[in-house]
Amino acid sequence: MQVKLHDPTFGEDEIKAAIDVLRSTYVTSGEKVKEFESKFGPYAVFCNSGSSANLLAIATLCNPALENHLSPGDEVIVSALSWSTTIWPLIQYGLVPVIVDIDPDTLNIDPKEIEKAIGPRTKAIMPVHVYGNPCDMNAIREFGLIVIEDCCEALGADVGHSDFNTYSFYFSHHITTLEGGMVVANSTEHADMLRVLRAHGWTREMTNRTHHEGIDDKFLFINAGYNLRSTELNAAIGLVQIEKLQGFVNVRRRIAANLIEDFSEYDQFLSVQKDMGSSWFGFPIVVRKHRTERIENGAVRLWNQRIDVNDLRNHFEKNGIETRSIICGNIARQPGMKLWPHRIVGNLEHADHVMSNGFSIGCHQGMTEKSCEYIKNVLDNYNWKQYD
C-alpha cells in the first residue's frame, strides 16, 4: 500500500469547467474570477499563487499612495517555523523579519515570544498557522500591531480576519485552482490598491476608479504594479472546488483523530499537534527530546535516548509511506538569511527541534481508515526495542 502526501483533489467536474471556459474564448480575467472572489468577501483579490498573496499584502502595505505605510527598516514579527515566500516579501520591501520561536505543541508563533520581540520600530505580524493549525489570534491582535495572516496552509480552519489574510490554491493543497492565490483585506481602500499592484498598477480593476483628463480610463496608470492576474481557467476551477471544501476538511479531521489515537501510543517517543481546529494540511509528528515514562502517581521519567528520526522516516518511506519536512523548519537557519538584515529573539529551541527531529506524513481526502489503519501497522513494526 502506498500513503501519499497529498492526492489531487480535483476531478471530472472541474475539467469540465476548464474545458468549458476554453470553449468560451474569454480565458484572461474577467467574470468568474469576480465570481471567485466574491466566495471569500467583498475585499478579496485572487492572484496567481499563495506567495504572490504575501507579496500584494506587503506591497500594499508598504505603498507611499496611502497614509501610514511601512517603510524601509521597520520591523515585522514572523514565526521561526514559515515558508520561504512569508520572509522575502518583507525583505523585498526592506522591511527587517524579526524571528521568534513557537509553541512546542500547537507549531504555532508563540504569543509569548512575541512580546519580547516587539522593539521600537515593530509594525507588524505575520503569523502562519501551521498545518493548519489556528494561531491564539486573539493573544496576536492584543499587542496592537498591523497583522497579516498567513493562511496558505489553514484554508477550512476558523482563522479569523485581520489587515490581511491569504490563501494558496496551490496543487497539494486543501483545494486547488491548479496555481493561484487570494488576499482578503479589511476594507475598500486596501482592495483597491491590491488590484492596482497585482495588475500593471492601472485602475481598471479598482472599485473607486480614479480619472484623468486626456488619458484613456482602460490605460490609466497611478502606481507601480506587477502581472500577477490569475485567469478565467483557475477560476471556474476554483469555482467547482469551493463547493467541495468543507467535505474535504472533514475527511482530513476525521484521519487526524485516527492518527492521533494510533500514534498516542507512542506518546513517550513522539509528540503530534495540538489541535486547535485544524484543517490538517498534513499530519505533523516530531520526535520528543527525551523519551519519557509514566510512573506512579503521575510522576515521568526521563530518558536521554531519543530515537533517530531519519530512521523512523526511512521506515515510513520503504513501507510506501510518504513523508516531508514540517513546512522548510526554522527559518532563520536557511542560508538565503545570511543575506539580508533580520533580528533573531531568543534561541529558537522548539524550531530547531522541530527542523531537526520533526516530519509529516498525508492527511487529505484521498485517505481512507484502511490507510489509518496501515500507517498504525507500519508503526507499530518499527523497532521501538532498539531504544529499550
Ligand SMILES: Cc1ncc(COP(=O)(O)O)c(C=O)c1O
Contents of the next structure:
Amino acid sequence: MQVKLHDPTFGEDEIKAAIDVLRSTYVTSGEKVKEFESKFGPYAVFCNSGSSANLLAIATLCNPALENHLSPGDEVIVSALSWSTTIWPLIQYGLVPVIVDIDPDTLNIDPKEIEKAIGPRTKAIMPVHVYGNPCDMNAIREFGLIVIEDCCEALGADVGHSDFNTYSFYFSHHITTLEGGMVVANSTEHADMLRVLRAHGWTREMTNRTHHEGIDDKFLFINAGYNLRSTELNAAIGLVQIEKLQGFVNVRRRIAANLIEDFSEYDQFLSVQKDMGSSWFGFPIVVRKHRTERIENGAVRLWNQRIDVNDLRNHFEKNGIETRSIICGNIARQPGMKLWPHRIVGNLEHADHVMSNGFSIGCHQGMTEKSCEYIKNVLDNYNWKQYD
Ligand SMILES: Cc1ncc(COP(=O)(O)O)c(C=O)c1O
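Switching forms now, from the form predicted alone to the form predicted in complex with the named molecule, please provide the structure.
All chains and molecules follow, beginning with the one already shown.
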C-alpha cells in the first residue's frame, strides 16, 4: 500500500469548469475571479499564490500612500516555524523579522515568547497556523499590534480574522486552484490597495476609483504595483473546489482522529500535534527528547535512547508511507535568513527540536480507515527493540 503526502483534490468537475472557461475565451481575470473572491468576503483579493498573498499584504502595510504605514527598520514578530515566504516579503520591504520559539505541543508561535520579543519598533505579528492548527489568536491580538495571519496551511480551520488573512490554493493544499492565493483585508482602503498593487499599480479594480485630470482612467497608475493576478481558469476551478472544502476537511479530521489514537500507544516516544481545531494540512510527528518509560506486561520499562528519527522515517518510506520535513524547519537556521537583518529571541530550542527530530505524513481526503490501519501496522512493525 502507498500513503502519499497528498492526492489531487480535483477531477472531472474542475476540468470541465476550466475547459468551459477556455471555450468562452474570457480567460483573464474577470467575473469568475470576482465570484471566487466573494466566497471569502468583500475585502478578498485573489492572486497567483499564497506567497503573493503574503507579499501583497506586506506591500500594503508598507505603502506610503497609507497613513501609519510601516517603515524600514520596523519589526514584525514571526514564529521560528514559518514558511519561507511568510518572512521574505518582510525582508523585501526592509522590515526586521523577530523570530520567536513555538509551543512544542501545538507547534504554533508561543504567546509568552511574543511578550519577551516586543521592543520599541515592534509593529506587527505574523503568525502561521502550523499544519492547519489555529494559533491562540485571543492571546496574540491582546498585544494590540497589527496582525497578519498566514493561513496558507489552514483553510477550513476556525482561524478568525485579523488585519490580513492569507490563504494558499497550491496543488497539495486543502483545495486547489493549481497555483493560487487569497489575501483578505478588513477595510475597503486596504482591499483597494491590494487590488492596485496586484495589477500594475493601476486603478481599474478599485472600489473607490480616483480620477486625474488629463490621464485616461483606464491607464491611470497611482502606485508601484506588480502583476500578481490569476486567471478565470484558476478561479473557475476554485469555485468548484470551494464547495467541496467542508467535505475534505471532515475527512481530514476523521483521519487525524484515527491517527492520534494509533500514535497514542507510542506516546512515550513520539508526540503528535495538540489539536486546537485543526483542518489538518498533514500529520506532524516529533520524536520526544528525553528518556521515557512505559508499562509493559505490568512492569515499568525504561527506554534510555531517543528514537532515531531518520531510521523511523526510512521505515515509513520503505513501506510506502511518504514523509517530509515539517514546514522549513527552524527558519532561523536556513542560509537565506542569515543574509538579512533579523533578530532572534531566546534559543529557539523547540523549533530546533522539530527541525532535527520531526517529520510529517499525509492526512487528506484521499485517505481512508484502511490507510490508518496500514500506518498503524507499519508503526507496530518498527524495530522498537533496538532501543532496549
Ligand atoms: C505557511 C505557508 N505560508 C505561505 C505559503 C506559500 O503558499 P504558495 O505555495 O501558494 O506560494 C505556504 C506554502 O505551502 C505555507 O505553508
